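Presented below, as structure tokens, is a lone chain in the form predicted on its own.
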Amino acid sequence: MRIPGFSVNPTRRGELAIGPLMVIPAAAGLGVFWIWPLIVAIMNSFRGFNPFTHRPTGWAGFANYQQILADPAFQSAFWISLVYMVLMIVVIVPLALVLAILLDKRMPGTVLARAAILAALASSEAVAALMWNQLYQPSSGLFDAIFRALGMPTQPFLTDGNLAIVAIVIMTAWKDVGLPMLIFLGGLQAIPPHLFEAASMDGANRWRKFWRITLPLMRPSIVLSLFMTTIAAARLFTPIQILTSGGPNGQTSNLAYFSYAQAFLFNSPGQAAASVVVMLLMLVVITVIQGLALRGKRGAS
């Protein structure tokens, strides 16, 4: 219907026309390469499978979720993805706001940190876990170098359990603190520097400017690192693939890990996809308490 008085603009008109069929591209390898497989992984979960062929062997309702969740392994792999997802979060998002504070300033030797630390993060996790492999060796490792340098015992990073999950979860972090640092990185340069002039005029210290100030102000940004941060804690598999294989006896394996073993070594296609299924749901539970908590603190400042 034309309103009178109102015409719009052929060069317009034509914006208008074309603009739709740009997005058709990102559009359709989206709906082929994320939503389709997911799609599938859904539907696997409900069927059965020949475990020689990996042929669908008819509809099997929620068997495959009642034996995973009977399974002590599914178990104890869903509360060691939890851990992963704590210790992630607990020691990357301070890590890389702290790193991202101290990069702001200008300090010698800081485009030197920023490459190194940039290096990292560009180096592929498969290379990064070999070379921490050798690090945590008992016998020709760093560390264990240093520990007997000092007099200590010789300690077991990853064929003990509760070590090796630090292990991994240090290793991970030094992997990919330079992406949330980054997101910081940014966030510190988008604020205003007449916001610090002026707190300093009223006399405000450092650690006020940063709680008052700083904080807020890049509350954005650690929204960002948490979201990155817990999925690359649900999706973490390389490193515990390289450096433990999910031992010692399945102290390490988490839902990601779980859904492999299951699809590759045990030949439960229906049982690895039903587990993929609870990972993604707990994702999304854990994002969206995530973000309920976070908007709650927003409304509350």
Given for the second form:
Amino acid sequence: MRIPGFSVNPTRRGELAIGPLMVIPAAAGLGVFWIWPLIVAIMNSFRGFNPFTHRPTGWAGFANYQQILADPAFQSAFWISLVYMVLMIVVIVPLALVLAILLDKRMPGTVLARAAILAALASSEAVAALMWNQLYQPSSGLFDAIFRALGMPTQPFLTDGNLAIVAIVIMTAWKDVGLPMLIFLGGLQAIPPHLFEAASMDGANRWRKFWRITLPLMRPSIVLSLFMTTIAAARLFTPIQILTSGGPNGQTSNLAYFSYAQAFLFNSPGQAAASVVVMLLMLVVITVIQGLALRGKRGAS
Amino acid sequence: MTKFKSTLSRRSVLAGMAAGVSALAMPAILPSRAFAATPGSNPGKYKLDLGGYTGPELSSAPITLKIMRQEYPPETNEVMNAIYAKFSAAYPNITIQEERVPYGDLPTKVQVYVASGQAPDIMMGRNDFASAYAAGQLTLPLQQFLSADFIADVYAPLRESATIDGNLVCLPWETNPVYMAFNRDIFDKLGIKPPPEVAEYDGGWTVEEYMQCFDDVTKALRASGDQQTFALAASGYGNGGPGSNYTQLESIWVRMMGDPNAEKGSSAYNTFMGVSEDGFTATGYVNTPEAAKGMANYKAVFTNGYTPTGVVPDQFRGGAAAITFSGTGTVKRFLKTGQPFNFGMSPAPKGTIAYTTTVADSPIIWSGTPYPAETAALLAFICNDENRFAFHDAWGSMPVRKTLVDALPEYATDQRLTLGTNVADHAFGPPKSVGWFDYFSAINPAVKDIALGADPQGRLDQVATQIDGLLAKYK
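So that was the form predicted on its own. Now I'd like the form predicted in complex with the partner chain, please.
Complete assembly follows, chain above in first position.
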């Protein structure tokens, strides 16, 4: 009900009109580049395709899902995707936190170190993978050269299944640790200094201050980093493609690579779409579990 | 084969609308025409020497023709650009646009373009994919545009591999029959007997003799303190390294252990075949005991340190390997640019048979091109005698047409090239399967795994099952 003599502030009225307009570009972008492709992928996962032209041939029901679920390569890729997630979380998140703590202090070389880490983050993923591919080469790579110089046996970094996964994770950690580090740096700098001062006055040592003040107050940053690292691990593709092509014997192939192979190597776009949908569902489940676990922990505290 | 039925989709509706518009515009763009040439060489019939082209005179309407091919060195690219310029000068209404991609990515690129429904008019294909091109109706049959004489001039193994049910689905335009190049300087330095320099395609060493040679060379090199030079160069085919290009290289290790003259259905026969006659079954063909033995030899060259386990670009040319699988390309380029070292050529290793494959880069004309005659004419022009000589001179590959080879005296006088012609005459085409792209994509990683330590029989059994599953969708 309009109150007599009262009118909406013109500025407010303008904001009410302009606001939605400003949201439209972002919403459109989200729709075009995320929602629509997702809809197409879901639709394609229920279609059959001509293996020569990749044109739809009609409704296929759950045939694509049945085929991938029965495929040993898919089963392997599913579990390997989980392995990548775990390894990347275990490596990247703690490393980023340590780096952030170290680089949050004013020490010689801090600026240079920050720049180096951020430069790696800014580099092309393909370029980074190609560079690390050279480093891992058995006959001409830097790592094996160091091993030989030390009188140690060379290591099959890219040709042993277990080592290859580790090699990919290390390369990815090197490249991608910068973003979570930035998040942690922001979190660290948001902690009021007087809390540390008060703790010092109470006799708390460095470790106790970290455990009782820094870590609890960094929880939002940790949560964000965990989510981002999980998502990055789920969609890991370029290093796998360049370093190992999913080998040896499919032991480094995750769902992202499996989907690519089905679409572009094995003329099976329907199965590729089904794999993408499964990957998305897996990611949703994992992030929900993460969210619930972190929320439960927060509730307990 | 099950007929594929199209269904309505947004893409198909849009494609139909586009086709309708194109059809409406077609009469204006492409006026009716009559064939203006007779079979055979056509000097004077068209504005240019269009080689084997026998189609109608080209349209005078503005047309853009798109080509996708692999990247060549700058000198070869210049030759291609000059060819395009001549064609455009004669037909100024026709614009040529070119896209160049890394060689190893070509098959996938073709696939993506076909799937998009807007493929370039000419795309670089390969004869080992001929069955797929035909089954998918992806390419225009070329015999309707090229003279019988021109087609018959192509080396028989190449021509036969590119022909499916009487249709020439791709046009082999260069070949490098695979045989061995060796660095005489290394052998002389080590005091080891090099492979025999003979012109007969079957006059070379057995696979056992080559393995012994690799071992001798490796031991001698290491004993002399040389830790960087290898007996066998890393593969330069495809994207390089182990499992780089099964059709052209690694299949040699396998199929040489088979026998095309053995009883049909026998293990030796099936080993040679590589896939069932209908092209849908790999089990019992790619994983026979003979195939496993061939792959065991392949594995040994890696595990014994005869060759690097990774990619080493230009290893042989750089003098860092004693032997390499190669072909006329190496000979021609070395002779043209100056021999970096004293080198010789010898037939590929022999197993049960003297085997080498004949795989050719083979342009295709996309079946969806709106300008079939103009596209065929351009392709024929690129392949006329003058342009082929210029191309082969720059790039170093071997012509696919006998008359061109006969016109080059070095192929008759230089043993290193004479051997190439004999190999080309006796080479075998790749296995024929409509799903060869899947087969190829699956077998390469398996071969790489074997090179890097996997059990040959086990891995071949595994990949055979995988391939059978992949080929099922083509039935």
